[in-house]
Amino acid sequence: MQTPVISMANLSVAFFGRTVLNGIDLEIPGNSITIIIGPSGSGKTTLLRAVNRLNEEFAGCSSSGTIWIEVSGTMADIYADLHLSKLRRVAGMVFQSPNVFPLSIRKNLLAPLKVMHSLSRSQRHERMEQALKEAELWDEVRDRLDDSALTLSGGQQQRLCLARALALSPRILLLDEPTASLDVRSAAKIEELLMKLKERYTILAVSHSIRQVKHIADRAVILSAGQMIKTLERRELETPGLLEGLVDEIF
């Protein structure tokens, strides 16, 4: 495997003393889509949130082990080497249900960019346009940027959330079931978009869809009861019946 962009060593996470993840060792290669799958309660979202320390926002959380991510060519310890605000710009997250701000489409992009004080007003607007283009949303909203983001369809709102993450120039995209709340057509558009985005970003996602895993994943990580059971590379995902057999056994 190529040099990892994310590396976890003996990662464990508990809430109020109940272990959710136990001793995870995992490396995620760059410019690829890695999808975490497993039964409900297996720790998938907790593993995803660990990368940008979002678990710590929840009461009773305790973590041990180490996570490194690649930043500017160097592996950085997310606990010791990176300020939390910097980490969450490097590792941007998109949630299962679109969480657009009840503001205009324009302000949904410009609001997070204002935290980057090094950017001028014109640079923020350039970054906004570029992010909307990367999310393949620009042509659909360029003439309605001052409309409420809530007027967008579900699929458009999800792409807006993705654009909001992209605007901060992340290295990593963390996606928690990004198509689960969408119709088939909107989900297919998001999947097609992710296949393009992996050329520039490292994507770590959670999914319940075996079809989606087989369609877009370069690698699948299978969790059960907080432990990593197996990883499958692309060639194994293309083996007829292999993934389905493991899912039937584990789930």
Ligand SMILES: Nc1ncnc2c1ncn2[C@@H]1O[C@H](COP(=O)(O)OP(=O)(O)OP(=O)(O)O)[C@@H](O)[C@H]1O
Contents of the next structure:
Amino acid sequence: MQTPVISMANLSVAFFGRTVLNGIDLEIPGNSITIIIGPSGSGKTTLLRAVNRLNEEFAGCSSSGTIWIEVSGTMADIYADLHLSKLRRVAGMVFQSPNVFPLSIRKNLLAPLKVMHSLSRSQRHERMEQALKEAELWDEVRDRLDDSALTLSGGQQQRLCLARALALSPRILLLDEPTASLDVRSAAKIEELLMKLKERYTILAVSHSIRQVKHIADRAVILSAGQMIKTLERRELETPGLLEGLVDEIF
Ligand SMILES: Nc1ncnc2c1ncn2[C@@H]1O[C@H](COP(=O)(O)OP(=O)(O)OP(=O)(O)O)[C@@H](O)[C@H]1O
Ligand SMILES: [Mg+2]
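Moving on from the form predicted alone, please list the structure of the form predicted together with this ligand.
Now the full complex is given, and it begins with the chain already shown.
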């Protein structure tokens, strides 16, 4: 495998002493889509949240093991080598249901950009436009940037959340069931978008859809009860019935 962008070694996470991820070793290469699939409660969201250290925001969480991510050509330990705010910029996250701020579309993008003190006001506006274009939302919102983000459709809100992550120039996108709350058409639009975005980013996503995994994943990671059961590469995902068989066994 090429040099990984995310590398996890013996990662375990517990909440109030109950283990929910147990000894995960995983390497994720760049410019690809890796999708985690597994039953409800198997630890998928927890695994994503480990990468940007979001688990520790919850009471009762303890974790062990190491995660490195590639930043500017070197592997950085997410605990020892990276400031939390930098880590959260480098590893942007989009949640299952779009969590837009109850502010204008414009402010949804500009507010997080304020943390980047080196950017001038006009540079922040440029970033906003660029991120909305990258998330393929610009044409739909350019004439209504001062409308509330809550007036957007579910699919548009999800693309706004993606734009918000993209505006901070991430290296990694952590996407927790990004199409789960969307209709078939909006979901297809996001899938096509992710296929383009992987040219520039490393995508680690969670999905419940076998169809989606087969359609867009370069690699599937199967989790069950906090353990990594199997990793399937693209070639194996194309083998008829292989993924379906494993999923039938586990679910
Ligand atoms: N903040 C928390 N406090 C206590 N337990 C938690 C917390 N977050 C997750 N857990 C527990 O960890 C386990 C894994 O949860 P997680 O959300 O990672 O599952 P999941 O695979 O994403 O499930 P789903 O498909 O339903 O989203 C579950 O048993 C859950 O109850
Ligand atoms: Mg989840």
